[in-house]
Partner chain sequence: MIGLRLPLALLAAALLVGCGGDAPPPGKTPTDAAAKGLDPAKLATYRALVLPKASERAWEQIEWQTSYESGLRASSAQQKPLLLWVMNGHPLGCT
Amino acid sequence: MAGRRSVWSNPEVIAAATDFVVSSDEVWRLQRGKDAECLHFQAMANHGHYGGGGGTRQGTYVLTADGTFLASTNSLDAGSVLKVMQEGLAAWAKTNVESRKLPADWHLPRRRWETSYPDGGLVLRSFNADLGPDADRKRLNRDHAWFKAEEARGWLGADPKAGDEHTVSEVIVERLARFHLVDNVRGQTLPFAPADVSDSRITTTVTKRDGDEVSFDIHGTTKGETDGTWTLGKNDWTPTAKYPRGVTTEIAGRGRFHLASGRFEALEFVAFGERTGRTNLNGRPEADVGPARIGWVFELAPERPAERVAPAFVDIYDADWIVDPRQ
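Coordinates for the sequence given above, by itself, in the form predicted on its own:
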């Protein structure tokens, strides 16, 4: 999000991008995966600004289709990125025609995390930021929350009528509290384990029913808190030290659901609360462990390719309908 705000909104960068096939992807899988797509990226990125060492390969890269590295940087400065784009375009002009094509034996991976996208279900996009007079207004982050159709139905009762109050299903509340109401404002963070979630309850109240169309209000609270003990096993997120942390929120919103189609016509809610602690990934210094204010906005994700990016913690969603592409 910081890059979108400071780099890709710049008019000169936007104009320069017309000379490129522009693509974006979540780097976590690309820099660690072992399928052909990930290895193709890693071989190219090893020539870039971070070299072939471990750690992140985050950044902006200019390359040919066959994986020839041309230029790169990891910068939130529009001028620096523009310079790299210009350098990359100049280098591309010197390449041969064959390097501009995919290798003859190239094929896309059989599956990606996005392959499990819940068509017909519920996909929310979220934006979160620090709140308060001293908050850094330039820092915010985004994510997606996925629910298959059967799970999404847990927002309402079986036959909702005006005035009905319904306790939202545990799978929805827990998924939000564990994986989405987390402090990733300044970068990636750690999820909560099931045992870390307590005093969390979301309810919906039907305000109107007109045939198959049901309008409802949303209210609730969530709490995730841990002393830093890691209980989620060995995975990509396993930290090397304890990071005590917590997030508490109050939730308010509204939605509209069509019973016959099983689709949400609208769903939006905000979560305001308090954060404490830090992790090895979210970039908070020791002086910024809180308690401090934090907030989220959740809304229906538009049905377009850019909104099919998988949730950050999709690999530990504990959902049997999500197929791990690494297996």
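Throughout, rigid core stands for the largest set of C-alpha atoms superposing within 1.5 Å between the two forms. Nothing here was measured: the structure is a model prediction, and the numbers come from that model. Residue numbers count along the first chain shown, from 1. First, how it differs from the form predicted in complex with its partner chain.
- With the core superposed, Thr68 shows a C-alpha displacement of at least 2 Å between the two forms.
- After superposition on the rigid core, the Cα of Glu26 moves by 2 Å or more between the two forms.
- Once you line up the core between the two forms, the Cα of Met44 ends up 2 Å or more from where it was.
The form predicted in complex with its partner chain is what I need now, so please give it after the form predicted on its own.
All you get below is the one chain by itself.
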């Protein structure tokens, strides 16, 4: 959410960050797991702001590579984070050189979800926010959507020509409707099951064909709706109560695809619609269950490490090419 990242958009924090290696990660696995990386984190974080008791380890930490704790906080206030950075640097100055190194035998063969990043396929990044005059513009979220190359080809027909209209493949439409067109503006939420998706269709219309280069417009609608009955089995997302909810959207966009290379040179679309309901995770209070306006922007993710982070629902993506790192 923008609120959380606002600390890191503070100019003083950005300037001070050059004295550090800056990293981020998902804490759920780190604080619960039993592998070497998780245990390394837990031993360090037990000295932090939440102490060694149970519960979350969310926050900002300063440490050495061998896991020596230096400073920490869990704050959205830039001043508090700057203070911890200063404390961490002061403590770092007192550490010995050996503590600043990883052990020589440090080896982590563990896979991550990011190991399944679809090189050569299609990676979109999304932004979503509440819309309308009463929307809290400080709240927004982002995510990534992954499609391997064969799936991404479903945006267009086999030999697209100007004027052709193509129904985008079901795997693309369903993945968007189930996992990405969900109300996570204020925080992570629950996905839709296949049976929750109906009345969803996206079409592309070829506006120009120039050799291998195909330009096209995108139109469509999606609908995800559930009475809250959970049908996706036992996993990290399984709720303990029913959360009726729905999202309907209308989609418009455009793209440019190179047939010979199989790569998208451009792709962007918006989805505007309506949300209803709430979940146990997404931070909507009872007074904010809608119907209310919501919107998304999807665009090609730039080629850089930060854009290789896996989709939130990668663990239940229903894609056989994604390897579960827990197995």
